[in-house]
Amino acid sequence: MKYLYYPGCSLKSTGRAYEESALAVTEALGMRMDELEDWNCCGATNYMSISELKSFALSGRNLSLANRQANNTESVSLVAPCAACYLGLTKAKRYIEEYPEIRSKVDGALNAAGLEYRDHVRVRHLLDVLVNDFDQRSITERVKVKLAGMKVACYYGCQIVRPYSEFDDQHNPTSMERLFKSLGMDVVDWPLKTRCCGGTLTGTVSEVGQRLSYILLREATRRGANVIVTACPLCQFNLECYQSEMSKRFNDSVHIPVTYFTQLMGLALGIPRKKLGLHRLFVPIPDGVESPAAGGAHVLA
């Protein structure tokens, strides 16, 4: 199988330590994804709400060019960890190959700036893909740190198993928990993992936003939790972003570290906190929280 990443623009900017610990996780993992060339916005958010067909032209331009890519095989998975991204890019796979007018439209476009659509391109989440296409007796045999005393709460979100369920089921999904189970973590039981955190109102009605979030941090942290982790940038920003404003705006300390998924789980495999980006956190995860897994080794730089 081959695997072409797609950064998208979060994991470029204000996702950045998502980017470093996912590409630190697979390179652990002796998993090698090369970056799409030359790739654009996937067109979620602004460009779905105004035109989805310049939307799906956007993403058929990056699965056209990761097909380029991948010579045109019929294995390629195009790996996108952001969960906007991954959806915006799947559901603009299904409308092209599900409407002909649509592939009639987008063709032209791919056409005129000289590509081609084809359907041999998979879009993948990087859960996903680190959850079914790994052994996870063979992830557990790479810890090295034990995380003592971690209680860890998944969160999914809205957008990862919403509307199309690719690879989880969309009420309860549960890939994460065995993640971590697999890492030798404790996972929190709770039923607030796929609701939203406000989204983008965290920006336009930042009560209404703030509020959503407050709720799950609330809810985590009353069933024992002490860390959230995501797959998603934009839920990771508004669940670590505002705690301070959420504190005072509701009358409640609020102070839980947020993290990507990837992020814990690179702690475990004993990659070093700089390269996993811990050190961009606005809440951290406390030092002594590692200790040498049996057999493994203690990596603390």
Second form
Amino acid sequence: MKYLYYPGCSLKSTGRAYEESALAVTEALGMRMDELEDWNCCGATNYMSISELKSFALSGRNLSLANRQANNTESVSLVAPCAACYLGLTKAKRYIEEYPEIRSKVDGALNAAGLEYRDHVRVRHLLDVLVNDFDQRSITERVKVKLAGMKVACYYGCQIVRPYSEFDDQHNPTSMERLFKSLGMDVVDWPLKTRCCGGTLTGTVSEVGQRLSYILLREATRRGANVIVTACPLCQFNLECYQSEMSKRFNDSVHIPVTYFTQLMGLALGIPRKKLGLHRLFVPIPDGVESPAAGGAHVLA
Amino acid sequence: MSSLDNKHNGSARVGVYICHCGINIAGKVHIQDVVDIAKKLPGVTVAKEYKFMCSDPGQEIIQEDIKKGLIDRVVVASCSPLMHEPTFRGAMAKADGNPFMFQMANIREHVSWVTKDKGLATDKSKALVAAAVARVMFHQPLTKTQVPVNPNVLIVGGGIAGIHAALTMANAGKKVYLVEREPTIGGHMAKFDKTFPTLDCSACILTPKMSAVRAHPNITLWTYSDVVGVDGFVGNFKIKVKLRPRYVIEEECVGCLECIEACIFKHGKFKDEFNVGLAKRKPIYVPFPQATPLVAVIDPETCAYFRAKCKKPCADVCEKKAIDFNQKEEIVEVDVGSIILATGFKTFDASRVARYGYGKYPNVYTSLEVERLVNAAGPTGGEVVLANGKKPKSVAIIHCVGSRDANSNKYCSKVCCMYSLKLAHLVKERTEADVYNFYIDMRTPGKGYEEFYERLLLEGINFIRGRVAEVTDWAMTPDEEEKLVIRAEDTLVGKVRRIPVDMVVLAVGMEAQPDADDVRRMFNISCSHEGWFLERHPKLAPVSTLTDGVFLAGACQGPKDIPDSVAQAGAAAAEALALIDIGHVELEPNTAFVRDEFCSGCRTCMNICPFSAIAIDTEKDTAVVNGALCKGCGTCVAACPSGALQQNLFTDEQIFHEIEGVMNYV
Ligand SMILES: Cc1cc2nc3c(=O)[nH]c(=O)nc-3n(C[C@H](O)[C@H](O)[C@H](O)COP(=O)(O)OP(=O)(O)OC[C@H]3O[C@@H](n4cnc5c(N)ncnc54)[C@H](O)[C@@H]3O)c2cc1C
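Hand over the structure of the form predicted together with the partner chain; the form predicted on its own is what we had up.
After this comes the whole thing, all chains and molecules, with the earlier chain placed first.
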């Protein structure tokens, strides 16, 4: 299987730490993931809401570039760590392949740029790849660090499993929980894991948006979590960046680190904090939680 | 016996009749164009069209043309032969024509119903008519043979449907073999306390019928048994039944149950299937006090004796010496003329809808579990209690779990609204709890059903219209702490609601049995894509199947309540009785025959024939088919390396000319 990395806009800006940690983790696992050359916007949210066809053409271009870069091999996965990119690309792929009218229009646009659409490029979320293409035991064997007392709440948000559930259950996904158990961490039962984080409402109607984020954070804390891991740049941003504002607004003290799942994973694999972008967090993971645990012995025992 | 040398002699006179089928065909096919083409086809002497060929006047047109000597063979272009081939063959026979000098072109199901473009539909109709004409030129007059119908009947499944069919047949004096795979008959109905809409006691109306089955001289009841082989055809089936060892001799056991008392396990320890896991049973048990037959059964998976660690106190205490650890599986063979399948349904696995928390939260139950809780003979003696033994103060019933849902089953399970009303009433009666029904639409058509709904409204049961989003233990307010919270949109009020309750009941839908596909294969019938057994016609032949002599009763054919299951069981019995009363069946003359000049005597056909119908003529060293034994399966025809074997109604010549007919036209 050949993997190509599709960063999308967030991983080059607000979600830098996601890119840093994703690349560090995949490298540590010996997985080669070249960046897609000359990639463009995935066509998410705004395009999608205003002109679906343009959005499909944008994603269609990324998919045909991936095919070209992989020399037309049959087994290529375009890996999107950002949940919005993942959904945008998946939706475009499905529509292009299902509706001949859409396909011919997208093809027309691509042909004008000397490209053509091919069906076989797979769109994958990074979580899917790390959980399903790797033997979980081999991941455990690479664990170098025990994270004492870390209780993880795994947050999926909406776009990874809805509306398409390509690799996990729509209502009760469990991939991340399985991954973090393989990494030797405790996970908490937190049924809110696919509920809305507030999305773009945090920026537009902040009262509503923040309330949605607050519900998630409060319930995770009540259930004993002391870190939340996410697989989406917008979720991470909403859940982490407004905690002091929320504390005032809801007369509560909200304080819990929210990391990309790859950051906490990298920490367990013994990758230095800086390389994982952990220094960029507003609510840091406390110092000194790490202790050595060669080969994941404590998990395998 | 016909042979291919008998080519049509050029004097064949074909009548072609094109049916409008009202506007079913005429709305899409230019009928007159097809008639015009048909007139020009070689051999055709008459080509006509009519509004409804299947009607009496339609059939008379054909009959008159035969009588006038205008035609000696017929092509009707209309619907599927499944529908009206017998009609037209019958019409020909009445006019002294040979009914096998007939071919049907299906221009309804294969053309007008599935084609949008009129031009294309007309073209395809012309091609099919041309094919049928080319084929019928090579038809030979054939005669049907008659075989007697064995008056015995096999009924598979001893739920209420199977029981009712068995008693109806047995009371009519027929010998019935009833095969049930569980240790007792009764099916789902035996698990209920009350039945809607009358709330009559389920056991009171069911157990007399169960005992009647056991006592009836015309019924042989095999419980704990499976049908493992079905051979033959309508009127003459050969059935193999496997009787699993229950390690208790059925004829000896008097049902005193002392063996169960004596078992080294002092208390139940293993999953009690009858109580859907809500109670524990011993390795030796009867499923419930009115089990029929009331004979203990030993489960070898859990019995200590089978792991050589037990002194068999059960056997010692039995005065009748009925316990026999050496019992072996037994295969019995019986001949029957008809078969009624009544294998019922299974309830939807609620854990498939993860968001309702079944299997995660102990106070989320399925409706079937609650049927056991409200049952006086159930694990709690009829008390509705929570996992901690306390009575619930509030209960939510969620409708349509596994029904009307694109993620599981799209169909409506038909009984859940009504049984949810029943359970709401019973739960309220036993606990005085506040009961909330969350529904999409209330569906209560049926005699006395709407009135029952009305009654429940007056009893103060709450009804909230909206599909539940989730059941969660995530509390937002103090009164939600320690409760299950139902989140749902109340679509009548237009608000999202959170309702905290103590207990949740999931109204699980009905699904086909997990082994329905194996069963349908064994009995050579079809399933709908949801897995329900397929009836011959949804309206006009609802208990027949596409295999003659095999009938359906009850929920194996689709979701159904008890009144419908019983009505269908009666209908299936009537169909079987009609078959027996006629006394014989006519067999299609679709038997195989050998063209000696091509046969090398290789014996491939002989070894492959499932009915041992082929022998070798030792003098000529060629194969011969025994027409009385041949069932027309066609296996030998396909296997013959030299094409010596042919099958009546499907000779190479007929098929190749049919293909040519299409190709010439295209
Ligand atoms: C929770 C619930 C409550 C209900 N309440 C009511 C009510 O109050 N009133 C009402 O009218 N209806 C009610 N119904 C519907 C009712 O259960 C059905 O209408 C009825 O059980 C159908 O009867 P049946 O004989 O077709 O199937 P079943 O009751 O399912 O019986 C089928 C029998 O066949 C046996 N069997 C299956 N496969 C094989 C095989 N391969 N070989 C041998 N044996 C086999 C099974 O073991 C079983 O004994 C309720 C349904 C549910 C789920």
